[in-house]
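Just the one chain here, the form predicted on its own, laid out as structure tokens.
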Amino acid sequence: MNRLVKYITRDGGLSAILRYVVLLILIIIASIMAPGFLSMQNILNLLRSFSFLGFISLGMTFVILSGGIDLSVAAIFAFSGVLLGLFQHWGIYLGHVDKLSLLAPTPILFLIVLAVGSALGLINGLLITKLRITDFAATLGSMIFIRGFAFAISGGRTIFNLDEIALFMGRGMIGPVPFVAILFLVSVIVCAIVLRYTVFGKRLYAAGENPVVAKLSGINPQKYKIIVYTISGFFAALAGICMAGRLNVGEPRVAEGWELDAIAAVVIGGTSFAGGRGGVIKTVLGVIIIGLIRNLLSLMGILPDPQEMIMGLVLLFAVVFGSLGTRKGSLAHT
């Protein structure tokens, strides 16, 4: 009992266990909706449409930890998409025929969109650090930019039919599990070990919690801010590959808004606005939270508009909660 008592005093405990309840309460009201929610496939399946989201909020995590925040991630997503759309159907009219058309080998395309991804969230990270651009001004230019060029680039038309190999990254399966979960379970513990067990980790959580202190201690925080820019970049760029390949399409149009629900998805798991504190185990559990929360919402018939009023609450309600936590864990260290 008191180990108990312990746990949900110490700073972040009681949040922690609000979290778990409030997803046995979303995974049993879904139960009652959907009977066969918990079924082995339907889980697969949620498990796939939830690692879309999983990986732009992955990089999020990152940035947020360093005590920033990435407003073009959707954006990269959906030009990294619509990128490899075109690269695919290299010299024809925008993807408007079966027949592809492929620039280089599909890997390699997939490598040159990943840097490309790269390329945009360095390009954030030096606005950031070397024009002193605040990261909110900085990411939303670049978001309104990005998905202006990728709409210009594709016309604004949707580009049809991609290769096998781009299916298989949304679609495919490696025994009854889907690919794509696969590589974001993959990716969320390789990013736990980077976190927790590296010199770059401990360094990003001191830059993050305290930039001063960091300086003082000899860590450059400007540098990690250029480098988890760069993580995130990746990342959205990798989630826009795998979902090209789950629609067969690139779309300028897609994930409309999924910055907004990264940002909640991370927060909601429980890493602090303020910097320093967290983790992509964490931004699991909000993912799955806000993913159940949407999966809900259209169970219920819920139109998409109010569902955005919605999730902007939620969002709201995240953000409070967490800087509440924040507060109560800055006045347990007095």
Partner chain sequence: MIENKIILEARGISKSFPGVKALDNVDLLIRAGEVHCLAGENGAGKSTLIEILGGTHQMDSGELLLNNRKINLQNPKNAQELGIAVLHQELPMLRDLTVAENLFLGRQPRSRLGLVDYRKMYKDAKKWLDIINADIDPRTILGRLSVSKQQLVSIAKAISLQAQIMILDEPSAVLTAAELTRLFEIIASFKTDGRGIVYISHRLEEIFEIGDRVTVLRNGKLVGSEPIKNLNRDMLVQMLVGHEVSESYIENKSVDLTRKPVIEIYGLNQGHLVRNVNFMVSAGEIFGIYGLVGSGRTELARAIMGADKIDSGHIILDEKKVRIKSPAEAIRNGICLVPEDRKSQGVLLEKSISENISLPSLKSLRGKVLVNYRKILKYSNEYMNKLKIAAPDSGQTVKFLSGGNQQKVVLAKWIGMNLKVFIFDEPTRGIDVGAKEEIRNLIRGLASEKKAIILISSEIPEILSIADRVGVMHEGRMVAILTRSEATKEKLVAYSMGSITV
Given for the second form:
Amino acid sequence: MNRLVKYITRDGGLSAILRYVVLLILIIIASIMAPGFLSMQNILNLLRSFSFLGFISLGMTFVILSGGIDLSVAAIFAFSGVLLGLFQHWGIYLGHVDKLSLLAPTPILFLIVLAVGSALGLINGLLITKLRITDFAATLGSMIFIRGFAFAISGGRTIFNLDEIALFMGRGMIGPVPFVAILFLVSVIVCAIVLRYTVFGKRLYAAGENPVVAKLSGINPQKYKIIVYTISGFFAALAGICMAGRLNVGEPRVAEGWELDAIAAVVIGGTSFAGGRGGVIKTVLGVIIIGLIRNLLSLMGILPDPQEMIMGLVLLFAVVFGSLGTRKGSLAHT
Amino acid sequence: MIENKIILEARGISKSFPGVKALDNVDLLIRAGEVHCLAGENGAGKSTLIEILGGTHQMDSGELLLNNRKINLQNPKNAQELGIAVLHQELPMLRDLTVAENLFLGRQPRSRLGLVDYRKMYKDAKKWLDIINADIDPRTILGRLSVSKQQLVSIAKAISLQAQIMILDEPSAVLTAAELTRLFEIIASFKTDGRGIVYISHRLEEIFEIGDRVTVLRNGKLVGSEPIKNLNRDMLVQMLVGHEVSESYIENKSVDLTRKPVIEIYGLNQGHLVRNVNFMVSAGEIFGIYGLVGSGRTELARAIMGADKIDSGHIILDEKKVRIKSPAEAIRNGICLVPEDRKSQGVLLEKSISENISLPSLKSLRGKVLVNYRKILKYSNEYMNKLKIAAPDSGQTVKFLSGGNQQKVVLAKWIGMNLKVFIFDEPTRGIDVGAKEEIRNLIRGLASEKKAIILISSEIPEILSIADRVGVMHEGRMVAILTRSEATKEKLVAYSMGSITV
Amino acid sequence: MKSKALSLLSDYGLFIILIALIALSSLLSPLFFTAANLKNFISQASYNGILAVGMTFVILIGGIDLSVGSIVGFASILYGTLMHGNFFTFMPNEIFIYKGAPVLTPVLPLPLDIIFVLLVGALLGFITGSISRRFRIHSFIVSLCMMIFIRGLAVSYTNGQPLFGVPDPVSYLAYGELFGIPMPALIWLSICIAAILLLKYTRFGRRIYAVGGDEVAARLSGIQPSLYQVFPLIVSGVLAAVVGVIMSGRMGCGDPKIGEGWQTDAIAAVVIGGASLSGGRGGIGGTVIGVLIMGLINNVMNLLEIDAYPQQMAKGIIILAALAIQGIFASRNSND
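The block above covers the form predicted on its own; next, return the form predicted in complex with the partner chain.
Expanding to the full complex; the earlier chain stays at the top.
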């Protein structure tokens, strides 16, 4: 009995059992409550709806592995959608509201938006490494700024109607499978390979666990910090583009508070706040758990506000359980 | 002679940490007016014992009697209230607060209203600083003082507690000779006051100089407790080590000093602690660097590695001038550092042996794009076996290894990389005697493979036994470079303390 | 000597910036130096000021309390609920929608209801603090969870509707004046004085600095850190509840949505005031100046009729700039 407790609470042991048990319980409850839950159609739909949070959680995984935290992802998410909307309604400044007028071919617009998102992430990285601002404080500041920027460039308006290619990002299907889910799965595989099988990935784990050791081993931890924030910005922008396509709007209010869901997904998945331990496959598990909980709460007919309250508790439990395995806990941010 | 009154009695103290029995049924008697030295190698259990006496750790079994009454120490606060004060080896001080606040942390003098009386606090602080002859303004922010002055503040603090029992954990490690003499005078005055003093030191001379009684621990067990006057140096060493050892063993190796240097350092300046340092090391040579803690040895190593930005000076490798701005560039140029603090700077504690060993050489261990785990395993197993790292396999997490094996892991990171210059910063600190000798042999082995070695050490016997030449540092300058035949213990000490007249 | 000059500059630099901003404000808008605007400015700043005092305590121990904004909303709706004793039984429509002066049926007599709300604030802070301390999770993360939870609780309680009606004494807390000074400012001032006394002139306060500066050092000096790591979050919770009550008076209703995002302004003020996010350094004096600087910027942008969104952007930039300056100073000091 004692050994079992020890096994469950030791590093990683918690993730091995508890997380899957939670997932299984959630699936059982859901399939009892909603009979069609395990149908192929519903699973594919869920996959799509998890993908948006999934993208930013992937980026967040890189950041948390490096020992940081990125509060600006949801703001970059919203900003990217608005930017795409504006680029597709370039005439908005001439008064042609709601009429498509592309600044450039849509794929190029995607590239621009992704570049802007990455650049915003890069700026976060520079603020943290060059100006020595704490991760959380720097991204809190840029979160406020970027969200304000998104409102400012759109004048607080929702920009309706995007073109077909943009819609495909969020709504398109390849056979029976939603395009965004495929995009997400490909991203997961690429990220998993990068983290596990490239020099970059292995060095990132080292830099995240102990930057001093990493530095003396010839790794520049600051460079890695800058790169992970850039990756996080990139995925936030990608999520923003897909969500804009899904909703067919550029909307500055979208994804408010999602940074917290992403952090929750990463931590529930089993990536340590202290840095250097975890991975994207774990995060996918966390995303599914978070997504299922939200899905279940909706199935039960619980309104958005009480849902938030329950998510707050879930997040709290996740963080507390996540800290049980690690001896030091996660005071790494001070 | 009538034995003095017993103040504190520790009976049958045992304490285990995961995987280690740190203390096993240890007794200790502290008498009034007596300096009780505690000796033992690193890992013998000295620090655990004083941490229990200071309330930082709780014992698993055993009992503590203070003036014949059983006491229960839950935390440092209990200990302080009962009159047990500990002067810790590291400086647990608050850099953002003033000197006076640090002295009276948590027990600031109060006025009748119950508010902190700053004027009285500064006055009292000045009083205690004067007692130890420290010329420090109590209003200064502690972080703005030099390290040695900070150490004086912590001594003043320990004294100001006016405790019944004072535990001093290696205070001599960071003090200058004059400061140490003053400390011994203070300790003598405490003896006459009838206080009990526990003094921990690695320096045998000190034990014989001020100790009345010595208790020796080995591997967590009590070896013996004897009055100093019944012992001589050899007997004490034997108690410490457990078997007869020949302390210094000097190998006769001829080094051709006319050979071309591998690394040359000219006019290196970095911050306050590296000032105009010049030296060179040739292939196969072990260049020792001796100096007191805070003399700039570690800073010199970090400057050469590019870990801290140098202010001026240049480094020449194989007759080519190189600019090193980061450790990565240093490694590319063939220089590596085995750092002073293994746990926080040398190894990734949470990662496996093979992850650690392969970390700097990942680029050479990949296929076209992706990392090849089979190569990593082969590579790390090779060096694990070569250095005889004791672990079931290379998948073992490094935090479960002993200090000596962790140090070998750090070394294994570099040995396979075909580097030219190895810098060792206190490579044998905190590891047991057997492993120390192993590490020294590995260093000698590297030298025989024509590597240039820079060995920083505080242990004079170590330096004298393996270095071909010794540079001595004092306040950031390299004040002397001595060949093996010139170097003696007395000279090293004299130079390191800044007294040039030998 | 050089570092002394530098620290003088960093001490008084803040004050100089404040004076410069005041001068600039009066140049930019002729309305600035009118009695009405100054009163408005100071009472607006007071709310953030009170929160920032609590945040100073938390930041001094190296923590962050993101839940204060939510506690403001929760305290406000809780106070509103206490004004409608029959709320639990039948939830009449008229207390949700304002139709003239509502009939108040207070649960508790006047000072007691406020005290009750403050105790709840303390409890919430205590929960955040003890979870953070017990499980060694940074308070920023715990308070983030609490922020979502408390806001969700407050909003779901009344479906997001405000509860109208507060008694006159509470309105007086928001709108009253004493010697021509608005009440919120007086409350802020007295809280500041109490906080300075506590932090600077009691052993308790000095121990907070010690624990924040270096927990190990504090422990070895015989200080038990737990109390000093939880207490600041309790202070922060209570002060957020104070703001919640005064805000209810100001709006004439208990509003669960009030206070959203206010935590960032409070953090910004403390950081601008020179406190270190890693703990152990900072003080109420600096925070007050930080609050005034933040308030001035808001006030002037309002006077100049700048939109809310660019205001938000400006705020983000100001916070980042303050942090950057601090980072640069810190790195320079460490190089000395």
